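Given next, in structure tokens, is a single chain: the form predicted on its own.
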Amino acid sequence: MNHIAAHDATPAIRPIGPTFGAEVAGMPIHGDVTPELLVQFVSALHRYRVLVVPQANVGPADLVAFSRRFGPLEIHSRFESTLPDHPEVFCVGNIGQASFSRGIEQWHADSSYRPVPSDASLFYGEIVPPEGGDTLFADATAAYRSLDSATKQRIDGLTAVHSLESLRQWGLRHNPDRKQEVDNRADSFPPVRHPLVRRHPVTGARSLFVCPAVISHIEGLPIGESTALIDALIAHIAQPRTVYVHRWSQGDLVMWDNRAVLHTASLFDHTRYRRLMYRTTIAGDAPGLSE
């Protein structure tokens, strides 16, 4: 097993992904953390850019009070799905006014039609289905390295728009009975112009930045071409060889980093499991994560 540093309380750390993710085991995330423990755990999310850590059984306050301990907190810009007493909190799921899709998720990076998008999310499992609802996540850093170097000249320097309108409109196409008013804050969230591909601000490393539901277009390209580029993107970012699945157990804690991966999710049985998630997201230019 490896172990991050010596320490009397160091955490452990188990590769789990195909080229990615890791299990950290010993990890305390109730009450107060210690400087030195999170700066082990920050140094391992960027070397390993998704972290599980287990049995975690942590409260919506103390989910806030570690995610606070990497920077400041988005609040989702569907915010009838936070918990009223904690409005950091994001629900996700078939319980009560969480945020339930029943139909496909597309890849992505949360926050992306943000001016500054995300730099990581936590998402724990409060009530987790026996089958189903399982969190991909694709390394979207060694899609970028295995692509050929035709592809990299093509893309590299390219724009993409982003837009929350684009995702609302997507939504409705395959949610047909969500209501019209849902997500309805373009006004709020204009769009934005992010690189195809972008650099990650500590370990320098590029990364594919496509997230098909949310990019209206990518910029000096026919829309015809622009879609064909997107699709082959995602089905090179989607293969086996860079895709990690996590099927959850109840009190699992699952922290991923935006700037590296794209994550997206499985379909469950809404009629006969319940499925209750908590997420909180750090906001862009954390301080605690981008140094």
Given for the second form:
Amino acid sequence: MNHIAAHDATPAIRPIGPTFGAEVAGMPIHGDVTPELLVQFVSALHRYRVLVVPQANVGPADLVAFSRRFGPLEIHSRFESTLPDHPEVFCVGNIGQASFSRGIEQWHADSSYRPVPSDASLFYGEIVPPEGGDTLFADATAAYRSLDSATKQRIDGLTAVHSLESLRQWGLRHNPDRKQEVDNRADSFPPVRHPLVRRHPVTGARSLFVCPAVISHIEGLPIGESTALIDALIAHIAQPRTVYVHRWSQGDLVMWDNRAVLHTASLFDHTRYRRLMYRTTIAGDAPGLSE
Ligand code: OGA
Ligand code: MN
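Following the display of the form predicted on its own, present the structure of the form predicted in complex with N-oxalylglycine (OGA).
Below, the chain from earlier opens the complete complex, with every other chain and molecule after it.
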């Protein structure tokens, strides 16, 4: 493969979302990207929090090689949904063993149930439905900034408990037909505590770390108050002024900073359409994303 022309090119960065998000045209996605290009890409990620590379058109090997440049990759706990030849690639969709998502997920940041959650994720559209199956991003940084100071004071310093068991229970409540599914992953991931307001290690910006289906409770609050606070924060985050909806074209790649945004999916007609997405997940404290 000849990547020489791409090495010399400077990607064109164009803001797309209301407060965040940028499209990066002409970014080569493979393991040999020059350090200079990588630095530009990472600083764009820190600045815009979600980067869209239209028509990246990559295979799993290049996706993994590119992703590794940022740091070690997570292997997803739902191992059966990873690619046999590339276990770093987690498959989402309604094809084969892909992790089935019909768009009823809640806002979240990836792998918040781990002691050190993922820094960033890359998501590639291998097969995309003609309608629905969008990915929605919320600017948890801008959303925090726009809270009134009384709310900021109330929530700064609060700690939320995230657990895979909560997510499993939530899944059972919302997918009654999948009750038979055995999911023992919760045994390997005991509940973890994370700040409700997190501070980005590079930009220093505070953001809301709220994952309603994964958080069992906020410490020190009666459960009703905890749930009401989470609901209110999500209602604030999910306003159109802080949301970017990515409508997929086949071949698009999107990378987001889990430390600064939340995401979720929209419904699609899984009885009529096929969807297959490849995700790589950069483990927490990634060397390539921390400066
Ligand atoms: C994910 C995810 C959303 C989507 O894979 O982490 O949240 O659009 N996916 O499928
Ligand atoms: Mn996700």
